[in-house]
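First, one chain by itself in structure tokens, the form predicted on its own.
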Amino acid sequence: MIPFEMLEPKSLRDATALLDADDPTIRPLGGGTALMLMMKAGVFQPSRLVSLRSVEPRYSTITVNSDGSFNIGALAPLASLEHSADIHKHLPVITRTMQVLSNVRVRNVATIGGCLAHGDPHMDLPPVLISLGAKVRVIGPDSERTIPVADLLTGYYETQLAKNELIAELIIPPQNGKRSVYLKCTTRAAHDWPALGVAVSVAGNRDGLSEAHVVISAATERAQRVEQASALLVGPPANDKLFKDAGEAAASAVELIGDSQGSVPYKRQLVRVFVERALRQAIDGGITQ
């Protein structure tokens, strides 16, 4: 392995100053689960790693606010979401999703900020967060901005983060009784990369939905909200025909990619089936939040 510099700043703002917007060989190091694999495979050779393990402890905390919203530090390990009593009470769809996300060794080390910044379209958490309307607070050396998770992800392993910006925290708004479901289809173990991920969040009942969010991942270059299917669901009675129509709308709207998990025609049929299935589960037995 080529030698590289390792720095360990004491604040997240100081960490951003040690990054370089124009140098892709300088990277932040949080949990390092993906970065270490890339280095071992020779895909990435750093000139400098900026460790985030000694920055302010508040960036590793989970806070539930009086209105039911959450502020989750970007350095909180995924396992802390899995085992948080507050997450289980207010956002149980996240608790259930964590249990099939990768494996316990990865969840104990990987961080929420790293998970989102990596931009992996196969990850289970981004589509769930998009369906919940989550945002991230991002800081740079001299700036700060808030970005919806839906807009953060821009392409295949791509985000709109500058190379000297870091995710500071995840912000999840109150759900006010919405019901949410996440389903994935994998040809191997339940915790393996999925051929398709579908997250839905709805407000209402069989008489009609006042709000609906359908999000597709894994079969696409990035996790994305399917506007055509989401809009179709609002207003009319929420019956099986509507769910089937929404599945068909989603299958027609999204641009799918073929890979080792399945061909494009196969994944298009998965979208039809899993969107319909997720909506039915959300209405009839979804997790109220």
Second form
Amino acid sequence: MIPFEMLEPKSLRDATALLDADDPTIRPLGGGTALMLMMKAGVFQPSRLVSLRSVEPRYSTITVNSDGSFNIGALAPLASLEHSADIHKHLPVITRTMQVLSNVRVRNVATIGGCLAHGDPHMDLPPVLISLGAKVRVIGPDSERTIPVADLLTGYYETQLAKNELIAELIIPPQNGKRSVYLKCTTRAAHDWPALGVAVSVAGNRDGLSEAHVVISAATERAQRVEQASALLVGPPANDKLFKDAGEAAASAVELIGDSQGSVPYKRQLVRVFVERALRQAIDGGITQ
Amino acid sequence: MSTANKTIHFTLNGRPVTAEVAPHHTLVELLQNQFNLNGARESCAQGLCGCCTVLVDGKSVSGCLYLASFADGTAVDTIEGVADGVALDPVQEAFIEAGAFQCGFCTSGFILMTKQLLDAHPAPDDDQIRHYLAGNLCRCATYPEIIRAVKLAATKRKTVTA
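Could you output the structure for the form predicted in complex with its partner chain, given that the previous block was the form predicted on its own?
Starting with the chain above, the whole complex follows.
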């Protein structure tokens, strides 16, 4: 890696002032696991990194509120979500997703804010968080706004964040008994980037769903809701035929990217199969949250 | 732009140490170049293989993806600090007894991860072992022996603490 300047502000607001809206060679650093790969590959050559590791400790905490909603500091390591009893109780889909997310060492270091700000479509948590209706609170030098995770991600490694904005916290609304499942498909080695990620979250039972969210990632340029599939699912009896139709609708709706993980036709078939499978598991798996 | 070195202080295998680090140096480079500790070594350089595993404040990290300056104020433990003098750790003994390596390049990482695994699951089943060690690669493919070693180490630890 080439030399760069490293700053370590003590507050998140101070950190935004050390970033530069117009300079892409200056970036914030959380756990650094993803950025290190880019720097080692020479894809990213920073002039300055602003480490967020010394900011206020409250940005690393996980808070569950009385209504079952969560406020999670952006600097919380993924392992702290993985081992949180509150998350296991209210958001078991997150606990289960951690079991297939990278490895123990990366989860010990990588942060939830970094995972979202990186905008990498292959990551496991963004689709899950979109299906749960999560939002991020974002701060800039003189600004603050709240953005749904679904809108945060705008393209391949692209987000809505200005270069001097930072994710301060993740807000997950109460799930009120909805059931959620995340499935991913890797086509080469188990630890490889997925060819497809599917997150679904549904309210209701086999008689009919009152709410359904279908999210696709990895095969697409960004994690994204598939409204065509979600809309189809609400109302009619939730039988296997409906789930198959939802898989078909998702497969026709999303724009897929062919790469070394699989061709576009191959991934289209994966979408059919995995959307249907995820919906069946959500309804029949008995996993309530 | 200042790319100046920074002086950091940390505990290395139980001993307080000081080092000069550049912002772009990794922890594995620091351990090798300034402390002559070569047990953690960079292999895949992507955090996938586990050969560079070290413990920071008791938690495993990939030393190749961890900037050296992050170690400031922490306690770092490497494979070199696992044995108590000449007395090997039960996990080290178990790996030798089970023949759980061939070339040995990945072994220091597997042993540190196994120590963590046994802290989390004192009597792990095959699934727990496979899952926990999924982030460590042995290109000699001694996986069956590694699983046996982990189970043997669990038994040895129980005997030691009983």
